[in-house]
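Just one chain follows, in the form predicted on its own, and it is written as structure tokens.
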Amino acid sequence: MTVRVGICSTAHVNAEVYAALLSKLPAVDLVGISGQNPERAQQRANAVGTSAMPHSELMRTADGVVVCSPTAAHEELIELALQHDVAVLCEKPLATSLAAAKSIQDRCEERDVVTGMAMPLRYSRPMRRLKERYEAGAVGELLAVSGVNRGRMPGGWFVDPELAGGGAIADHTDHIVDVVRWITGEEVREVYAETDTRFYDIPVEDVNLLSMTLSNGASFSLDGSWSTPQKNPFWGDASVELVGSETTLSADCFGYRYSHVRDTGHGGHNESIYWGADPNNALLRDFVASIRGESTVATSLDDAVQTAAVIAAAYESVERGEPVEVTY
């Protein structure tokens, strides 16, 4: 069975990289782009051998969409999804406040379509693995965890907080927390943040660190920061290390990696590449194998609010100065 895929908006840096990975999946048929900016649509229809067409068109088409969107457009494109009965898969974070995300949860439950959001440090094999050692019991007492997830700074509507609904916070809490309640099937219960815009002239912060607890009473802390430079040879990392009582382990998703170094006399003669598996391809797969009902999207939109009400505890932490309970 084919399955007509979409990706509704360009605006996210990964609308490329999911673009390029469906096109080429068997028995997918990547049947359009779609965005505000018709030019820039039109642009990525043409790299990957599809159509731009506008939102409407595309969920007549589709039997499924990626969301690339910024994130204060989730709830209106998830909501035309939903009219036209379209599987949905929504980049993160799923809502710029806790209630918009809870709100669209809501109107998803009430509708049997498929919806998930993006999170591919779920299909990490690093991450899997780091998970089946510490099911097994590898750890023994989970004592503490920490983890990073540095990128560029993104620019563009990253970095406007209407439509962003903060900085680094916003952008990078919720691999890690996502990626950590999976393995550990701990949930965040306190969260103290702190943040300094310190490397850009934006309106965002670019450097935050967040000190949680865990509901096992495990602490966890958390760097999400944008502190990678832009000349950087790869983008970012997304790692974790689990303190138990037994052992230390940890899991980098992208460390399989080689420099390559050329000698041209001119700019950008310096790149790592990651070879290891693609988590993102795997994402996608099982997005499609989810729509064919052959499987469930790893991270539901259950998963999804829970990261949005550790995000917004965070910012409340900035806000207030002082540790902060998540509230689910």
The other form holds:
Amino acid sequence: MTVRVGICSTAHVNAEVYAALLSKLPAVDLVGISGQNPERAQQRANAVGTSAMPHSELMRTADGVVVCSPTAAHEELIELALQHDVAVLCEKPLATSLAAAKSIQDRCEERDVVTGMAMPLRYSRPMRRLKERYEAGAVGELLAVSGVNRGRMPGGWFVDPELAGGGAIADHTDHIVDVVRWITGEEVREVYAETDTRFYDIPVEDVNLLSMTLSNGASFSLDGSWSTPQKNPFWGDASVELVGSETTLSADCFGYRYSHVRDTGHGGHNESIYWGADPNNALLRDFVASIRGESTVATSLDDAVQTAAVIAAAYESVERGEPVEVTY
Amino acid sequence: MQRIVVVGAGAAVQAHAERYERFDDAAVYGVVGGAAESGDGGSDFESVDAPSYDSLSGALRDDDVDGVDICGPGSTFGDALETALNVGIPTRCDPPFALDDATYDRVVSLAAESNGWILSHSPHRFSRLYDRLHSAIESGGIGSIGVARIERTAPFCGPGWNVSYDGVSAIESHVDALCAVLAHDVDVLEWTFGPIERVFVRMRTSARCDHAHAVFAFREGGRATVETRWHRNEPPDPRVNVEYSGNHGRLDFDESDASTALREDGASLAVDPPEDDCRGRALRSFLDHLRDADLPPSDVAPTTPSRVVAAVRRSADEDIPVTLAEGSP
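Since the structure above is the form predicted on its own, I would like to see how the form predicted in complex with its partner chain looks, so please show that one next.
What follows is the whole complex; the chain from before opens it.
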């Protein structure tokens, strides 16, 4: 059975990535790309041989959509999808506030529609092996978790607090918090945040250092800053280290890389190329399988609300200048 | 010839004695075992060609000592530190020289009243690597600091800057050990990025290893994280990751950047002769101060690593961020 999938909005940097992957997936018909910017939507659509169309038309055409809009627009687009019984895979974070995230989750629960978050790290093979090793007891008692998920500052709507819900905290807290919750089965209990705007002249934070505790007492640090230089040969990083009473295990999602130094005098001269299995591909395959009723998207909206609560606590910590207990 | 009494635990004392022997203008006048070895009468020092003493006061009895070198955190050898200050002998010790506010105040005040002084820099400052990083930052190589990130395991030996942690193994309390390791990074961070204004830390302990992560805010802006693991029984593989990111670029290195320079059967070997590695250069600087009667800028220099680790302990105990007072050194 061919599944009809669309990309809803081209605002997110991943829209182009998802479109390219979906256009090559077997038994998937990339039926269209919608967006408020018709020119950009047409350009993206042309690149992958599909059509550009308004959101409402896409919802009438597709079985499922990947929502790649600014965070503030998630609610409206998910509501539109629900009205058309269209499955949703939503870019993170779910909403610009914890209250909005809960509201979206409640409405999705009322409808029998496939919904999930676009959190590819749960499909990363290093992370999957890490989870297997952790669950087999290799780490022993978990003492500490260390995570990094830095990246280049994305600009655009990502630095508009109204559209994004904040800066680097809003953008770079979800992935590692989600994957650590998934691996360990523990929840974040307390957050202390140190933030600053040091790299760019922008109205949001680009430094994002979180010091957390998990429900089992383990400490959990996360550097999610937009500190990767724009000219870095790779976009950023995503890794987790588990320090335990028995051993220390670490997983680097993008550890499989080689370097390419160009000597042509054109364009970028130095690039790192990731050659491992693409977690985005596995994420999209799983979404398609979920629409067919053969699978479940790994990160649910319930998970998304949990991470939204951590983000909210981090911003509260910045405001209060002290550690804040996470309220779910 | 500068006559030096070396105080510390076995391996660290031997490492220092080996370096002093290579200097033409220095001689090890005596060695003193630390608290961790108080029961063995200094028997670990048999390979050092100098008399061993049970206490620094015993070694200073002849009154012809020019300097005291505490290899290992000064806080572990607090009695020796205070003894040296009481008789006005210049002292070099690894940071931290204090782990709590009361000890800090007592040592600083004692130094102010004494003819002696204390140099308590991390040997990291004397490594070519950290010096190059420091110079790159000072010359605007990465612009303004945004985030600094340091991860390390301890203890382990060589190469280069790693020898700074040899003496830390004399510490038994996990919090103190973590603080002693953190003090070196704090010293380098302050040296490179200016005063630390605020610290928040979490510590965890187990039978195998202890772990701490600290978050720092600099007074002039920028943030840093330092994460360290202290292994109790078996030294781990060397692990150091240092990254300084600023608005105009990034500097980073890890242990591979140095440990691959000379290897045998997969193990790294030291390249620099001992007198010219970071610790040797730190001792050389101490001797130069003694020879030239070149007084340090204050009675105790630097003081901030100890102030910060005292704040680190308080933050860990009370689960609060601790702000260091404005205008402190």
